[in-house]
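So this first bit is one chain, no partners, the form predicted alone, shown in structure tokens.
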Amino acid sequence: MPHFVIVGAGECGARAAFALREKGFEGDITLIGGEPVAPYERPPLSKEGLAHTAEPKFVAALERYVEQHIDLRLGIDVIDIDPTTKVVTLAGGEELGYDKLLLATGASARAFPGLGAISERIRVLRTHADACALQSALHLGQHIAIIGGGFIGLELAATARKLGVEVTVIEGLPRILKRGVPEEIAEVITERHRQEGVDISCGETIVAVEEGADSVVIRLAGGKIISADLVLVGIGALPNVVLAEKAGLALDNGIAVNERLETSGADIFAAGDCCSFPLALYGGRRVRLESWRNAQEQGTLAAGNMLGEWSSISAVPWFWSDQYDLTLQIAGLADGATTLLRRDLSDGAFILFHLDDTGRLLAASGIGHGNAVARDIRLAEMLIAARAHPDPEALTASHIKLKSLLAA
């Protein structure tokens, strides 16, 4: 009986395990996770989950793993992989042989340079345990300083304000969300945070972080001093590649895989936050995506390819963020765009279309209240997948339905 092992019991690994069963695999499946909690969804941790951390949003009930004959092992680290003998070694010494192996090891919070280990007053937010610790430390009237004006930091800022916590966001770049969001959208988000009383300081260099008995002091290069009850470091994540590197697998901004999620090791696949892959839709450019949908899609794709389907990655990158009553959605990759067009929707919502110099639609970014941009972003995603060259005037004309452009 063949044995498939999945290292990493997060969204991606769990989806892969269930997909194997859905696709008819009758062999043994072992799903191994380092956290003592069953696979759960991470996006809620910085949103509504932070206020209700007693139990995370599980991918599936424990009973389903039993029903599907998935051997779920929690709170156990895999410490070694031998690609030659096809054996993984667990902490404690147990060895498991595999016929196919999937690495879904995810990513870890990036540490702030020069800052020591996470402590009572200096924290990160990546796991359910992090969320529980952070939630228990946040109290009405406290002041939290967030280092990093990216998605995690800003989502946490919005959630903290709902809890009555004073918030300061410190960003080293000239504006928030510099790497992933157009300036027009960043301005909307900045203004919304400031309406809620969040103090956002951009273009700042931190020269020292000093933890005291009852506060943390952050010293900025310009001489400004920020004192807070708690500091949250939210400056991105690093792919977990230690196992892959130790096993001699090729790395390139994560575990390097091909368009079928195969690593350089025979019968070893990688998927989700931990891997980088070539995206044919963008000329084979190698990318690494940290998103909920990507974890789901690649988990399913990896399962199929472990069974010999040999399907290639074709999905359009997609990401979303909720902050207060605003929802941001992004489809595609805007790198290489030379033209930016705006489509205004109702109630202040709008979408920005990113086109290259040939007129091809590369990406779309939208923001509005609730689901105001969801339908049009979905249609834009389909246009991107079709490598469409839509009429620029039609893109900006809100009375012309995007669906008609797709039909054309």
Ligand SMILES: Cc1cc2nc3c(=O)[nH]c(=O)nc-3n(C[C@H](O)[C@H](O)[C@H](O)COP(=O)(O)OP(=O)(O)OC[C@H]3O[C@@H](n4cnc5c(N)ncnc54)[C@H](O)[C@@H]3O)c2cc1C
Given for the second form:
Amino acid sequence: MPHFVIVGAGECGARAAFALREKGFEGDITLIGGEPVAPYERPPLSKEGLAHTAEPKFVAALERYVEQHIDLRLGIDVIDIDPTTKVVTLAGGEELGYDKLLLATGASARAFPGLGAISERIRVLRTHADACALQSALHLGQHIAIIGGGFIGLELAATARKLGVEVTVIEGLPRILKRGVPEEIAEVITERHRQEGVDISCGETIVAVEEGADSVVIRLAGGKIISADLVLVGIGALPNVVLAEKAGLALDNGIAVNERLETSGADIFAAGDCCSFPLALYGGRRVRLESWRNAQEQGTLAAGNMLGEWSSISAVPWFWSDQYDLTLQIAGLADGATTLLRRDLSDGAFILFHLDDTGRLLAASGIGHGNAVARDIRLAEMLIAARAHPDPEALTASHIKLKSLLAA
Ligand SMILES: Cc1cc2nc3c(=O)[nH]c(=O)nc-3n(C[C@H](O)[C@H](O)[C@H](O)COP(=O)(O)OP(=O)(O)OC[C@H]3O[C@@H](n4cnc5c(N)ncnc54)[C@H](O)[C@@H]3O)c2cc1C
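Having seen the form predicted alone, could you now give me the structure of the form predicted together with the named molecule?
Every chain and every other molecule in the complex is listed next, the one we just looked at coming first.
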């Protein structure tokens, strides 16, 4: 009986395990996760889920792993891979042979330089345990300082405001969401946070973070001092590559895989947040995505390729973020775009189309209340996948349906 081992029981690893069964694999599957909880969804951790942390939103009920004969090992790390003998070693010394191996080790929150590990009052948000610790420390009237104006920090800011917590966001760059989000959309989000009472300071350099018994003091280069009950460090995530590196696999901003999610090691695949891959849609540009849908899609793709389907990555990158009643959605990659066109939708929602100098649609970013931009972003995604050069006037004219451009 062939044995497939999946390291990392997150969105991607769990998806891959179920996809193997859906695709008819009858061999043994072992899914190993370092966290002590069954695979769960991370997006709710910074959103509504933070207020209901008792139990995370599970990817699947535990019984489903049993039904599908997936041997789920939780709370244990894989510490070594021997690609020659095809054996993984678990913490504690147990060894498991594999026929095919999937690394779905995800990413870890980046620590603030010089601060080292998390402490009582200085926290990160990546895991259910992080969310529980944060939630229990967030009380009405307290003050949280968030280092980093990225997605996780801003989502947490919105959630904390709903809990009645005072929030200061400190961003080093001249504006929030500088990477990947157009200025016009970042302005809408900034304005919304300010309306809700969040203090956002951009272009700041932090010179010291000092943790005391009752508070944390953040000293800024201009002399300003911010004192908070709690600090959240939200400055991005780093791919978990230690295991792959030890095994001698090629790395390149994550575990380097080809378009079929194969690593440089025989019969070893990698998928999700931990890997970087070439995107044919963008001239083979190597990217690493940290996105829920990507983790799901690559889990399924990896499962197929472990079974010999040999499909290539073709999905358009897609990401969403919820803050208050606003939802941001981004499809595609905007790098290389020279033109930005705006399409207004109802109720203040709008979409920005990013085109290159040949007029090809590279990406679309939209913001609005609830699902206001979802349909048009979905259609834009299809145009992006088709490498379309849509008529710019039609893109901006909201009475012309994007669907008609697809047909064209
Ligand atoms: C707070 C938060 C909010 C988010 N919100 C959004 C959002 O709104 N929209 C969106 O598109 N995306 C969002 N994301 C991103 C999305 O959740 C991730 O892209 C997705 O979880 C990646 O899945 P993954 O399985 O690749 O990695 P992970 O979810 O990181 O899972 C990897 C797992 O592998 C385990 N592991 C690592 N090394 C080992 C080892 N050696 N042995 C055993 N186990 C190991 C880790 O402990 C972890 O449990 C959010 C992420 C966070 C943290």
